[in-house]
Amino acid sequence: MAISTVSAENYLRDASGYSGEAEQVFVPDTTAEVRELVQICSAKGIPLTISGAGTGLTGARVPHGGYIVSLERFRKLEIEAGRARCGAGVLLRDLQAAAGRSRQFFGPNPTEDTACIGGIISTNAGGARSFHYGSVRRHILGLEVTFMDGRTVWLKRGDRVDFPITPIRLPATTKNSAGYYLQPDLEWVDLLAGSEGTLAIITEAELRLQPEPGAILSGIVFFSADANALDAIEAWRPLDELRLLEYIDVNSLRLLRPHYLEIPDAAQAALMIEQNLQSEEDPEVDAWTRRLSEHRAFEEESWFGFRASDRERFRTFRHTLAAMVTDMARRTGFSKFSTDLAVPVSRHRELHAYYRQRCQEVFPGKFTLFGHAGDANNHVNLLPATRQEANRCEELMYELAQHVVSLEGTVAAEHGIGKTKIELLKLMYSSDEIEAMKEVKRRLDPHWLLGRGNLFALA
């Protein structure tokens, strides 16, 4: 086989710290080489795991033996009016930069901008702007994929799955990346988005782009009481063209203060916002002065701006927090204990209270709570210091997931199930619903070679 190979060392772990093993890593240049690799694996019964950029948090790209295929050389990137054609290995930040040069942007905005396009499709990723634009699935116009029978096909929006499926229940949430999207009149792009590298190898995608608005107001709003921030979330969620609504708790602000001395000393919570406007003179600008006063926010000490550099500064503020939590987990040597749970927006405040109560009872001061408040998808991060605490973390994570399912929520809003959350999938779906997913897997990968260990436990 003439396909390029590389050392496996950099492909055996993801951002969660989950690790595995593989016999060899292949880095194809063309779809013909992808087909060749698939045919060899199918003929010899060799498991094949698709490797993304390694930013995932569920072990989906981490192999349990067999071969790895990395699509990092699939870097085609063409921008047109309203759409982008890009290879699976294109990084999200490169797509956004290229789109920005034509005054366009890709609606979803996963927090980690070094994620690759194939990866964000495979998990149906969301991010901060999914509150307004929805998750990645909604923005896919077409996919080039190679199936395990060796076929490479282009599937466009509107192409229906050509075999029978059994529809399953969906949670009453605004986003969901737990299991296969099995709904009536199912389209191929909707099935493959969120399938976590278990049904086909995505090598190229056509994605919808949005035109830039006349102006974008962005800001970090600080509050002296958590309750005021929660009131503001409920009041601001329906605002016209509000495209981002993020929450940051007091423990998170405490972590960030050494890096951001300008955070108000009395701040107990913060919200990050972005709103599309007609221009910088839009009446909405003045309306924010009233909103800050109504909800007792820090009017003078909150941060606002219209420039792209302001948005990047605020994005870095939020991303620094996520990176710090990940680094703290890595330095302890334990897996990252972070939730990706979401509930219907009407249950957001109820879930928030439950999170605060249980985390404070079990890990006082050793947790953070931040994330996508607009989608009722805040992330709990537990920060254990000992093995005993890590074991208790595992128990609490399961308990939180049980509670979310009881509220008609999802156990994976945007990160997927991968290999680390298989037991949580069983909380959310019945055995019959999981069997309906497995039937699709058997149809497209009868020998269960592709993405082995993702979504479903190994037999």
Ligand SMILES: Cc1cc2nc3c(=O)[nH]c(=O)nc-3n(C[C@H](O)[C@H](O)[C@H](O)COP(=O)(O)OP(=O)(O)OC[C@H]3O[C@@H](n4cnc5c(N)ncnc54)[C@H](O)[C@@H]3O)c2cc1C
Contents of the next structure:
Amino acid sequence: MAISTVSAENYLRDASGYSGEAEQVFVPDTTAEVRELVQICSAKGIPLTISGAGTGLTGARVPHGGYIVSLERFRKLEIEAGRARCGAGVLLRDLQAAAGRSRQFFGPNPTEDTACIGGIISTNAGGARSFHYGSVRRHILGLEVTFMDGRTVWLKRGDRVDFPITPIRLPATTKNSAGYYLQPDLEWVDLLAGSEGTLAIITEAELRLQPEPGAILSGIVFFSADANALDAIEAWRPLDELRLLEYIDVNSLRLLRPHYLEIPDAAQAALMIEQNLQSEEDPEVDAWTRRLSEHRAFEEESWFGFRASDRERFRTFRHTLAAMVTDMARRTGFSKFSTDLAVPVSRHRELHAYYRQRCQEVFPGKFTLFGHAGDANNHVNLLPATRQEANRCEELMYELAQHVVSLEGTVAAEHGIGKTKIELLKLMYSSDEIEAMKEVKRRLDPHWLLGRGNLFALA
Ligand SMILES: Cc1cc2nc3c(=O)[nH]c(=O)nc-3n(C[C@H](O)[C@H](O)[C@H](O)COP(=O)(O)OP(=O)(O)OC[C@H]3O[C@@H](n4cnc5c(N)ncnc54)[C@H](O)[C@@H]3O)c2cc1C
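Let me have the form predicted in complex with this ligand next, following on from the form predicted alone.
Next comes the full complex, and the chain you just saw is listed first.
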């Protein structure tokens, strides 16, 4: 085989800390090479795992044996009005930068912008702005994929899956990336988004771009009481053109404070917002003064701005938190204990109270709670220091997931199931619904070679 290979070292873990092993890593340059690799794997029964940028949080790109294929050389990037054509290996930040030069942007914006396009499609990633724009699936206009039978096809939005499927129930949440999207009149792009590298190899995508609004107001608002921040979330969620509504709890602020001395000392919670406006003179700008006062937020010490550099500063503030928590987990050597649970937005407050109570009982002070409050998708991060504590984390994560399912929520709002959350998928779907997913898997990958161990446990 003439396809380039590289050392496996950088492909055997992801940001969750989950690790594995592989025989070879192949880095094809063309779809013909992808087909050749698929044909060899199919003929010889070699498991094949697709690697994106490795920022995933569920071990999904990590293999246990077999070959790895990385699409990192698929870097085509063409921007037109309303759409971008990108290779699967293009990084999200490169897409956003190129789109920005034509005053456009890609709506859903997972905070980790070093993820690649193949990865964000395969996990149906969400992010802060999914609150307004939805998850990645909604923004896919077409996909070029290679199936395990060696066919490479271009699938455009509207092309329907050409075999029968059994539809499953979906949770009543605004985001979901748990399992295959088996819905009536299923379109190919909707099935492949969120399929976590188990059904086909994506080599190229056409994604929808949005025009930049006249102005964007962004800010970080600090509160002296958590309850005031929670009231503000409910009051602000329905605001017109609010495109981002993120929550940061007191423990998270404590972690951030050494890096951001300007965080008010008395702050007990913060909300990050972004709103699309007609212009910087839009009457909405003044309305924020009233809103802050209504919810007893710190008016003078909260941060607001209109410039792209302000948005980037606030994004970095929020991202630093996620990166710090990931890094702390990596340093302890335990997997990252982070939930990706979401409930219907009407249950957000109830879930928040439950999280605080259970985490405080089991891990007093050793947890953070932050994330996508607009979508009722805050992440609980548990920070164990010992093996014994890590075991308790596993139990608590399972318990939280059970509770969320009882509230008609999802066990994976945006990160997917991968290898680390298979038990949680079983909480959410019946064995018949999981069997319906396996039927699709068997049809497209009869020898169960692609992304082996993702979504379904190995027999
Ligand atoms: C600090 C931090 C913050 C994060 N914030 C967010 C957030 O706000 N929202 C969010 O949704 N996620 C977030 N994540 C998780 C992560 O960035 C996403 O899951 C992302 O979509 C993974 O992309 P990746 O390229 O790194 O994929 P990888 O981790 O490499 O792989 C993920 C899955 O995609 C599959 N895959 C990759 N490329 C292809 C392809 N070409 N064809 C088919 N399958 C493929 C892999 O097989 C695997 O199953 C965060 C992660 C970190 C570390």
